[in-house]
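As a starting point, one isolated chain is supplied in structure tokens, in the form predicted on its own.
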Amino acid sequence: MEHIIKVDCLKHIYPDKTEVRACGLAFTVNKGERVIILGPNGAGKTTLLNHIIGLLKPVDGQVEVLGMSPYENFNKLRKHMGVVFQNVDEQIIGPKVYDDIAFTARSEGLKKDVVDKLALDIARKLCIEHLLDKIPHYLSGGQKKKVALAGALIMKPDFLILDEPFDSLDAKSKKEIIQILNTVNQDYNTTLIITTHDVNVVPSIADTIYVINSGEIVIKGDAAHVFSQLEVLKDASIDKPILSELFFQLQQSGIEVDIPFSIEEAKDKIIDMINEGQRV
């Protein structure tokens, strides 16, 4: 399968001389893939995203999106990308929710009736059509995330890039955002690239997980592989998901059970354990 994004041993030096790297394993993304980037603060997650978006130019290493340098082809590639930054307050600029969602479509010079339909369609998909006339400043954190997400999705981009989209959200809002992202991925084959600290959401939204630590990509794989690398995760200050930790403790207590990575999988294993106990 041909990679649509490739990053190999990226190095960037900021104006204050801070050097950030993303070396080790090559970072590659396929069309329609859901990719999660995990790592402690300062590991290079946001720097990696900003090079993929084209906001930064690498000092060394290779960064390609659709076979092009993102920095040198920013205007061409930005039409393929939707982006939601960690601090959405800095991203939402419209006086009303509708204006912010419609911004990209208006910038493309589309007619008003087309823009109106696109904005309403994506607002309905995210269940925020009732907010279209609201002032963004007064919205909740979860509502602001949805508004920023709607603005990123209005033109149905090939890639959706999100930096810490679950940060500061309550459990209900996290669940809603996960459902929205998975639906967009399934309906439009949109490629997702997400950084997060929240390991508990990862199994429900990741095909492939990368772990970055101290400028090195140290693990690549699915949830079962990544969350079984206990020493590497510990070195990167990454906790295991709560479910994984629970079943790991059961293993340590002598109970023979595989570690699940989703609520559904855990439920099935517990039912099997109960049924097995009843048969005995």
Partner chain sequence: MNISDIDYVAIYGNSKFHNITSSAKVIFTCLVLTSIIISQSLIVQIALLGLLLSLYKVANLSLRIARLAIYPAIFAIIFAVLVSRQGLDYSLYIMLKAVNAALTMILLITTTPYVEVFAVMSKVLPDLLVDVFFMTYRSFFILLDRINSLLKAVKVKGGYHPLRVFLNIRTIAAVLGTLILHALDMSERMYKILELRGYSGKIPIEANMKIHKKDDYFLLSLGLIVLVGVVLQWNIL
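On a predicted model such as this, the values are computed, not experimentally measured, just so you know. Only the largest set of C-alpha atoms that superpose within 1.5 Å between the two forms is called the rigid core. Numbering follows the first chain given and starts at 1. Compared with the form predicted together with its partner chain:
- When two forms of a protein are overlaid on their rigid core, residues whose CA moves 2 Å or more are considered shifted, and S69 is not one of them between the two forms.
- In a rigid-core overlay of the protein, Q251 has its C-alpha displaced by at least 2 Å between the two forms.
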The other form holds:
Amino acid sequence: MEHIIKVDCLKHIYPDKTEVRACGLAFTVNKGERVIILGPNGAGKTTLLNHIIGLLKPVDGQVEVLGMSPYENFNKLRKHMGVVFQNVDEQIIGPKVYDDIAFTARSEGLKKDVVDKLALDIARKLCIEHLLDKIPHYLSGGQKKKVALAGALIMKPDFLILDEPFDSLDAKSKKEIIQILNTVNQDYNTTLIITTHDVNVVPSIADTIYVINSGEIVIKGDAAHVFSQLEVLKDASIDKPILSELFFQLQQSGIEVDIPFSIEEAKDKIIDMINEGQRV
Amino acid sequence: MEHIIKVDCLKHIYPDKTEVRACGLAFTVNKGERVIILGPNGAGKTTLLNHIIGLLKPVDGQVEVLGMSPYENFNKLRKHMGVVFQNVDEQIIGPKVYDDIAFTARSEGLKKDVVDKLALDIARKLCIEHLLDKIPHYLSGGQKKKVALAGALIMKPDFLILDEPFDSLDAKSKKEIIQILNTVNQDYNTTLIITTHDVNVVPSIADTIYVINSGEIVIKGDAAHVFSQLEVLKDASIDKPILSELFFQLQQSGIEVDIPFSIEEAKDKIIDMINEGQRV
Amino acid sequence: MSHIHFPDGIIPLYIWIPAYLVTFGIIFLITKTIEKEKIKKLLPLTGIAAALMLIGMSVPLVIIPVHLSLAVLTGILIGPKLGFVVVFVVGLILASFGHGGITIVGINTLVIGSEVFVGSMLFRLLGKKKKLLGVVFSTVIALVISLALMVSVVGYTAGFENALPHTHLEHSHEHEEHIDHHEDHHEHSGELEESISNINYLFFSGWVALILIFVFGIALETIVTSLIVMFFYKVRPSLIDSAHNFANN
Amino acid sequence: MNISDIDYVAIYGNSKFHNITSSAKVIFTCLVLTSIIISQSLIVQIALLGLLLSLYKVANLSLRIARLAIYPAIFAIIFAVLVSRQGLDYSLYIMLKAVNAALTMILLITTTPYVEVFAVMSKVLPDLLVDVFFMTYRSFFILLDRINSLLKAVKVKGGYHPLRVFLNIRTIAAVLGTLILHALDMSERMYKILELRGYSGKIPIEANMKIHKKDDYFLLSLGLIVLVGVVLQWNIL
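Swap state to the form predicted together with its partner chain from the form predicted on its own:
Full complex below, order starting with the chain above.
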């Protein structure tokens, strides 16, 4: 498969002289892939995203999206991207929910009935039809996130780029958002690039995970691979996923068992062990 | 023990006519207790806190703090409370970190050397001495949280009331804040009242947990009790803690085992089961 | 929009010092008329309004080519009294990095303060029944008045007569008192009559250009202010309605 | 160069000038400003410009910062050429006066954090006004982040079209409307916080303003010499 995004040892210097890097392993994304960028606050996740979006100009290193430099081809590439930043409050531009969802379509100069249809379609897909006439300000956190997501998705972009989409959400909203993202990925083959520091959502949404720690991409792989590397995760002060930690401790107690990454897998492994009656 | 806070079926109506309640089980707090109010976004957690603080006047029901109505005795009770709201940016008032931490002490009219000592003590306790001379908007999220916490703690209040203190923090900062809170609780016997939707932090900080769902307090008890009630938690759309879910599934598979609430406990239980070689 | 970007050293002492004194007098009166208890509530509001105005004036909004002042809007939202305080605070902060002189802050406050006052009072009067028309009229009139004030200050300083072709001779004396270096120039002023009228002509077309800029500025500020007020009507009408009952602010 | 850049330079800049006690710098600024305003001689203005530029060197300030003075320079020139029509010397004099005054203010504000300037001002201004300054300062940075995010979102969503002016204006109105709405809610919350934290009608600050260092005295003497020099020259002429 061809890489539609390639990032190679990026370096960025902010006006206040902070240097942020994304070096280490190469960052590549295939069409339709669901990519998670995992790392603690301040690791450089958002800087990496902003380079991919084309909002920042790399001081050093390379970023390529669809074979182009995103910074220099911002207006061309913008149409391929849907972006939701971390704080939804700061990106929903009202007055009504409808206005925000329709924003990009309207800005493209599409006709009113086309815009209406697009907005209604995406609102239906995200089950927020009933919110279209509401004022965004009074919505709950989860609802706002869905509105921002609908606004990013209205033009059916090739990539969906999300910065900490699960932050501040309760369990239910988190699950809903994950489900929406997976549906969108399947139905439109949309590539997902998502940053998060919440390790527990990862297995349910990631094809590939990049772990980034103080500007270095230190692990790349699927959930099973990443979550077995407890030491590297610890260095990156990433929450050890609870199951990995439990099974790691079992290993330490002398039990021979692989580390699972879903509750079902863990249950099966435990039942097997009990059945075998392995003595410790 | 005597209840220092009592809330009984509270009802509040916001200007936009939204009605928020905190009914169901009675909400009581003892001196020195660490209380967690757990619930999804919009369940009424913050409303409950605002009543305890005395910022809202109940339309119906009763709130008592140290035997008084907090709304009517706001200025008296204020001095017993340290409060940190969800958005710390907005509550750091002092132009420099030191000014902010010292704010309450100075407003009380204490002498300079007393204020200095209090501010330095609390800054040391929270390991933010090196920040005292900084200007707040250059701090990271986790640092701001600690500064706000120091400002709330300077007068060694009887209660510390925190609204979603773990929101948006990564694993490392979360752990630091939890440790600070537990230390403060032990050293000063400060009563903690904390809202959160993050179920995984609960075991490490809660004596008593109240689960609140659409205005009803539906469960009250310690971690072991609360986390065994998976059905009620599910109704409240609260994340099932991963370990509880795992052991719940083991139970469903016919294994007789109690639900643990820490990784160590889970590990021991699994090892026991393996040793017993209980057949399934 | 009529923030005077005038640097220091042009407006004479006998104008800017009294302007400062009057400004302080007004601020003193304002703080005296607000109840102490209310100050707590109004402090964050005032600070935030000033921050918003600073953002309007100093942050390039990228997608439209000019800065906004948001003065009338501020007046509508927080009333003329606090609006005046806000204008002073903003002026002083802008002056701190050369966005207008430090000596001009008093004059600026009075000029833009009048814009806030006229705008918010007119809106109270006119905005009750016809919302859109009310805000458009209030903004335009407030801007025109403050512009007129500004032009008078500038004009007075420069000497209005100066702008008119036949009075430049009388005026040259005024400057002789000020600046001794220039006597030689003015000795030949008779010979230079012709070229000076040319300059006057240029100067006149300068005024035309200036007026066009003013009209553009007024139009833009009015449109944005009206759109924002209408935005609030849609989103939170109570905000604008309360502007009509601001008896105490 | 905007307020947040200036703030950054003032706080994180490191030079002899940055280290001088704030109150000394404020007094120095007042002395020099007075000199600039009362002096009527081109030569003196040129000399003052020289002095200011060497102080910029001492303070380690880049040209990017001095560029802020171009703005008043242009306005002064417009005034001098279009309005006064007094010839080259006078135009130069007016321009230098404006530039010098601006450079003096900028020197102060890029070497002294706003917070400290406000603290010095708190000795002469009424409490309420000083508190408004502090509140403005805090809110400005919070709201600046917000509007930058909003503008970033507009950019990414394709909300900017160079040729569709009315669309742009409508967008900016929606952006500002959204920002103001958030800001007003924030003011409600800040009010509650002030109440809770026991705000007594004055934000208590500690301003370490005692002039004590050698450099403090040096700067003050420099300011005095400048002023006396200008006054003497004035009297002689």
